[in-house]
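Below, in structure tokens: the form predicted alone, a single chain.
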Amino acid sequence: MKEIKKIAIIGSGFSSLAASCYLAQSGHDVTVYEKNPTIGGRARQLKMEGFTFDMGPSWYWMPDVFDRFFADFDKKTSDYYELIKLSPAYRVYYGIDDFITIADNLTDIIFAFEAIEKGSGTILNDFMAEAKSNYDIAIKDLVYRPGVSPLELITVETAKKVGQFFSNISKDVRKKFKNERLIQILEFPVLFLGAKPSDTPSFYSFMNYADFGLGTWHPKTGMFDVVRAMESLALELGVKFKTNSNIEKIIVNNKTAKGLLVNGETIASDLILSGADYHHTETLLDQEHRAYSEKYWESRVFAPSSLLFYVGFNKKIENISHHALFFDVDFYQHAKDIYDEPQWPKEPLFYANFPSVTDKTAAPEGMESGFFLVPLAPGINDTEALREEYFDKIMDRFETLTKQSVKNNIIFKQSFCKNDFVSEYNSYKGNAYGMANTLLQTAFLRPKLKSKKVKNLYFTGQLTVPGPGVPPALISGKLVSELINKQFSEQ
């Protein structure tokens, strides 16, 4: 008879939730410890004054990854939540009465490209065929490998595409397209990977297939529907959840993880899995048990932090779509302000999301909920004065570009920035998305799922494999669970 192991999971983000389900399915006694009052990690929900906001992830891409997760438990996503395909997927603003609408299907997107740059429609069609090929290799195979060995990347299919690992998205796109706006739209999806397009290998064009090929979706009442679904599944499988449970120390004896110090109480466990920030988790260990030095973390390229605003308006907002990107300023200067010369951007790009356009429960009747995001350099100085200054900057531009007055219609506003990412999520330098997927931070070159120094200590989430994003988080939870089960089967 298989021995049941007591497993403690730190954090309740997507990767932890996924791992808890897989480990409970294998028969283990699993408890999830969350420092905050509610579960979900960065995907928590904010409810205030009749408005509802997803506090973190707001794009539902790669629906096949979610389907694959639930199928592993003989379930379907539709057993837990309803998906709506957004039409249009999103809109990109460049100026007053100057925007590009991204449709919910590739045929219309090809027509839109052709109307802007003659001949680009055919080029886009070919580009997307290559992107789909990369998607099939990456998402259906490569990302489901645990980053243990460089040999994981060597397959018949990747051998044919080796050149794509040594060129980059920016260079590749510019060879094919001349119009700067089309180039920016094609470079945009890799920002989800946390790095500049010029630092992201060409192979990652699979993100363009995720965008144009698979489309942009929305769970009926927001991304928190996915958190609820995974929690429901976990509870069905016997997982226990403990909120308001701050982890003070990982207890190690004879180089083996033995338990946790939680709110002053020692809790014994056979194995510890952390879905919390990797760097922070290692600070819960004595120095000799840490696998990565401070110098190592300082040398890594981290994804941006973000300045977020959750805003309630007492009227419906005009000339908007569910998702909107505001690229009316210099795209590349803002990237430099994040990665090359870290500073608050003089002219910030920003993203706006109006969930109440699709979901009537997101705001009281006749009102609108708005989520605004400005990418920032991790580790940047964060003050209330700067937050307010930048809110005024983006709202002035928003009013101009959408030709309406909205500032006097704000009845609720809450900000969230670098300091909050640190205090709420113990995020290294307040990063919002994890460690960037550059060539030298891909697959086996990322921090390991299994501790190199402490037995029975494992990690999952966006600082390890496969990388940033919600779908990769689900995959990370699966990968680490497989490693844990393999260890137990060999004992």
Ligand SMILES: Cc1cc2nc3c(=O)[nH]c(=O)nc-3n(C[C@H](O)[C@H](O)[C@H](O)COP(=O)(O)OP(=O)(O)OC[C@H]3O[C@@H](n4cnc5c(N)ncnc54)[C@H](O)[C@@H]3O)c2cc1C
Contents of the next structure:
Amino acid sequence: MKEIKKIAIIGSGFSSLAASCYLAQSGHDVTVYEKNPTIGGRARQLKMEGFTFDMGPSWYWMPDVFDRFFADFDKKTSDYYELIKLSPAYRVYYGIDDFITIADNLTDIIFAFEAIEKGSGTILNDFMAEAKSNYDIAIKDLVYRPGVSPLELITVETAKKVGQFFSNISKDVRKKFKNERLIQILEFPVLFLGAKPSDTPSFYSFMNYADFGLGTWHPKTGMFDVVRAMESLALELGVKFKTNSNIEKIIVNNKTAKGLLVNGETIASDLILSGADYHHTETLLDQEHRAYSEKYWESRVFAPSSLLFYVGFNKKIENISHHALFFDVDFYQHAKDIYDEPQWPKEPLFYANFPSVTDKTAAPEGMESGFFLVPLAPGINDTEALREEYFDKIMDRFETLTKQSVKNNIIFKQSFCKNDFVSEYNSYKGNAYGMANTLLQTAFLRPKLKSKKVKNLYFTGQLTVPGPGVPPALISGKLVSELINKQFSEQ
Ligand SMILES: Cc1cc2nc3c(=O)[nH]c(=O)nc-3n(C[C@H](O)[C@H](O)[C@H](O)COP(=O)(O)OP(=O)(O)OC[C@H]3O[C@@H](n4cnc5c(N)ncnc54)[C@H](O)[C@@H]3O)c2cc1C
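Starting from the form predicted alone, produce the coordinates for the form predicted in complex with the named molecule.
All chains and molecules follow, beginning with the one already shown.
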């Protein structure tokens, strides 16, 4: 009879939730330990004064990855939550009465491009055909690989695209399009991968297919629907959840992980899997058991941190769409302020979403819930005064660009910034979404799923493979579970 292994998982973000389901499905005794009072990690939910906010992710892209996750358990996404395709997908603001609306289908987007730059519609059509081909290869051949060996990247299909790994999105898009706005719209999707478009390989244009080809979706009552769905699947499979359970130490004996120190209590386990930030997990080990030095982490490109505001308005906001990008200032200067000369941006780009536009339960009747995000350099100095200064800056611009006054209609506001990413999630330098997918931080070049120093210790999540984002987190949980099961089957 197959031996049941006791597995402890640190953290309850999407990667841990996915792994918990796969490992329980394989018959293991799985317990998830989460330091915070609620599960979901960066995708937690905030409920205040009748308003509901997703605290982190809000763009539901790559629906096929979610479908594939649930199908692995003979379930359908629709068994757990309802998906709405957003129409329009989003709007990009450049000035007063000056915005581009991204439709929910490629035909209309091509039409919008053509209206802005003559000839660009046909070029976009060809660009999207290539992006789709990259997406198919990425999903079929690349992202579901564990990053163990460079050979994983070499397939007949990838060999044909090798040049795309050595050029970058920015260069590619600039070769094809002249209009700065169209260029920025095409550079936007790879920002989800955490690096500048000029540092992101061209092959990642598959994110453009995710954007224009597959569309932007919204779970009916927000991204937290996905957390709830995965929690109920995990419970069905027998996973146990322990919240308010801060892991203080990973106990190692004879170079083998033996258990955890949780709120001062020792818990024995056959195997430890951490979905907490990789760097933090290593600090739970004695120095000799850490695989990566501080110098290593220091030299990596991290995704930005963020200044976030969750805001309750006592009226409906006009002239907005569910997702809105405010690109009315210099895109490249802001990128420089994040990656090249880290500082608070003089003129910040920002992103906003208004879940109550789609989901009436997200705000009391006649009111609106608003989420505002300014990307910032990881490790930046974070003070209350700076948060306030930037709130005023973006509210002024928001009022001007959407032609209405809103500041006097704020009845609730909560901020979240670098210091909170550190204290709430033990995030390295307060990164919001992990380690970037640059060429040198892709696949086998990322921190490993399996510890190089400690037996029976594994990692998952946005600092390992495949990278940042909710769909990659689901994939990461699957990949690590496969490695763990492989180890058990070889014992
Ligand atoms: C503001 C924001 C917006 C985003 N927008 C999008 C988006 O629109 N679409 C998208 O696809 N992705 C988005 N992302 C990225 C996405 O949310 C993440 O990549 C993904 O949720 C990360 O999941 P994870 O499991 O790797 O880590 P996490 O969610 O960070 O989970 C790690 C968990 O470990 C816990 N933990 C840490 N230390 C300990 C300890 N010592 N003991 C116990 N528990 C511990 C933490 O509390 C946390 O719950 C966004 C992220 C942020 C922050």
